[in-house]
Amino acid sequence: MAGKIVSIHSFRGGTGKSNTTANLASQVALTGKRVGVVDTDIQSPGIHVLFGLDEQKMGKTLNDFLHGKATIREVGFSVGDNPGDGEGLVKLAGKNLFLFPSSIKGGDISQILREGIDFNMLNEGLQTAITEFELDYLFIDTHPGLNEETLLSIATSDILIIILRPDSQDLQGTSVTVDIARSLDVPNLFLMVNKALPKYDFAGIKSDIEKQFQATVTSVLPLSFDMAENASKDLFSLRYPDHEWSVALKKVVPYILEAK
């Protein structure tokens, strides 16, 4: 099968999108799949931190590719060969997980803000990454909100997972995103609720949101102080696989693996 593009999106920032993307991609890699992760949040990149990658270790970035200074092959960083030293990250040793990071340098970010992104080139890069790395899944950590690059990544997705918190601002914004995804004929549209207060009725949240959007809620993840305390230092679901947040996150994996 050709590799599937899985876009992880949220209407607003602060929903835990990068954390969720990194943890989900890692869980899928642990099942033996070949997985890529692209940080297309080029204005405020961050997913590299979760994989223990800092500016010194980074090498070539998506920015270099977009400016014709590197091939996508040179950008792909093998997490399985360089898993970092977190207790969770170590579990990725030898796995087929590749990260395509964006630059964290101020000059590179301001150049993208000034000149914009060549969307055709970005799309071509994603397709090339799938082919050259023989990926089963390519996860895209999108920029929050709705702008041109987000619409492009939604339009090219085989699977779109929209993350929302159970509050009225997120519900309103998600409603717009769902309508757009449906108009773009995304084959598999899923919702995931994050940061639900533990005192809430999770089954009730799931059924209310499914009714409101006529879309599947894959899981409801609790607001977790343990998760916040982890502060992006390691991959939480790998380090604490039995924690309630990790258990809830892992419920999303079958939806990705079984999507047609």
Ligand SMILES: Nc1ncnc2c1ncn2[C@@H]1O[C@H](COP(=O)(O)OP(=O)(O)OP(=O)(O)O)[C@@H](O)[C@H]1O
The other form holds:
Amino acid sequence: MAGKIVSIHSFRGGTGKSNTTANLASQVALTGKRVGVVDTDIQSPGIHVLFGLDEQKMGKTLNDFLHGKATIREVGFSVGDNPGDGEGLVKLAGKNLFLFPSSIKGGDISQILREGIDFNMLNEGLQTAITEFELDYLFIDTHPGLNEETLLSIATSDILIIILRPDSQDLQGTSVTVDIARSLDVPNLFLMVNKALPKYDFAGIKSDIEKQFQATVTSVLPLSFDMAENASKDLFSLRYPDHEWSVALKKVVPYILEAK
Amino acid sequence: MSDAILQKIRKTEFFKELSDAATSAVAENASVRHYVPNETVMRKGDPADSFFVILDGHLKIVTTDAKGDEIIINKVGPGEAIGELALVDDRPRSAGVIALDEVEVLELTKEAFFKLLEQRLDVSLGILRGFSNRLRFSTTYIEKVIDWSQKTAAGDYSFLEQTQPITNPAGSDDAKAAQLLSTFYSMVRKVKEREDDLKHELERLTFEIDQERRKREFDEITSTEFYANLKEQAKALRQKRNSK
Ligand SMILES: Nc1ncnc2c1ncn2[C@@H]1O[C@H](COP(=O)(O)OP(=O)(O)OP(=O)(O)O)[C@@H](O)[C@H]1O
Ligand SMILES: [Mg+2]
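Would you mind generating the form predicted in complex with the named molecule now that we have the form predicted alone?
Below, the chain from earlier opens the complete complex, with every other chain and molecule after it.
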């Protein structure tokens, strides 16, 4: 069976897409699956940091592929072979987790923004990544909002996870994405709430949002100072597996593994 | 006892109905005590074997709530009496009393008090008059509860902010009334807490989606040529992958 594309999306920026994508992909890799992570947030890439990759360590990028300067095989960076030195990251040693980073060089970013993305090429790249790396799951970290590359990632995904904060502004924006996902026949649509103030009734939030959208809310993740302080350096859910945020994040894993 | 003290005694609520001679008789049978700030004057549960009339300074009358936190049920000052009801009803102290500043009180023991009542009709009559005044004043508590009830019913919880639930000018440790007040006070506080919790839930329940805007934005995106192509491609892609 072909590998599945899992897109992680949010209406607003800073909702936690990159952290969720990196942690979810790692959790799935820990179960023994072969996992890829693509950063399609070409304008403001960021997920590489969570895997301990910096500009020096970064080899070929998605930008090189899109400009015909590298193959997908060359772009794929094996996190399992080069785990960072974070307490959480080292747990990925030997796992099959591959990162397909976007370039963080200013010149590369402005070039691609100027020239635009060849969608057929990006699409082909995603499919090639799955076949060449024999991936079970390819996670896509997207740019917030509904720009063209995000629409493409939604269109090609087998599983779409929309992250939202529990407030009306996010619900409004999310409602459009949900409609788009349905219009594009995305087979598996899930919502995940992040940054919920602990004083709220999480079960209530879950059921309210499920009712609004007639879609599954996998879990509600708390707004947490620990997370704000420690994330973005290491993989939080691997480093603090028993933390409330990690426990709620791990609840998403079975939805991914069981999706048809 | 000095004239200054006699003057002060005469100004107290409890003894103000007494004649000069009766006041002197009281002074002769009582003793003056001093307390420093935060010093405990009475403990809840102590045997009630004397009562005090405040000559100078202020004291707080305290009890504890279910969690063991101190609740100030009253503040008393010069001219007010404390512990006098317990003298008559023979029960232990129903609340604690702590000095807030430098305090001077006149202490009259139960024994001396009864001796005075027995021997001097003028003292007895004066005190009786004082008590009947007090009885009138204790309706202050009831009025307070009525006032709070009306405010609570109207959703006005502003009185909770005044952490000291009462400043009764009549001064009193009328135990049962004070207890009623403090129970009422904590009840209202709990009602308010529950109401606040409920408000959070209401906030959560008022997630409102503007359906018109939702549709408008959906139409804007889906009406483009890009989108039409994308939809076609996505369909083809899925068919291809499903057939694999
Ligand atoms: N539950 C949380 N509690 C506290 N801080 C959080 C939580 N989730 C994420 N953060 C923090 O919020 C910030 C944004 O997270 P992240 O980069 O994952 O979001 P994003 O959606 O990818 O943002 P962007 O739209 O900029 O790509 C980060 O600093 C992260 O540490
Ligand atoms: Mg991001």
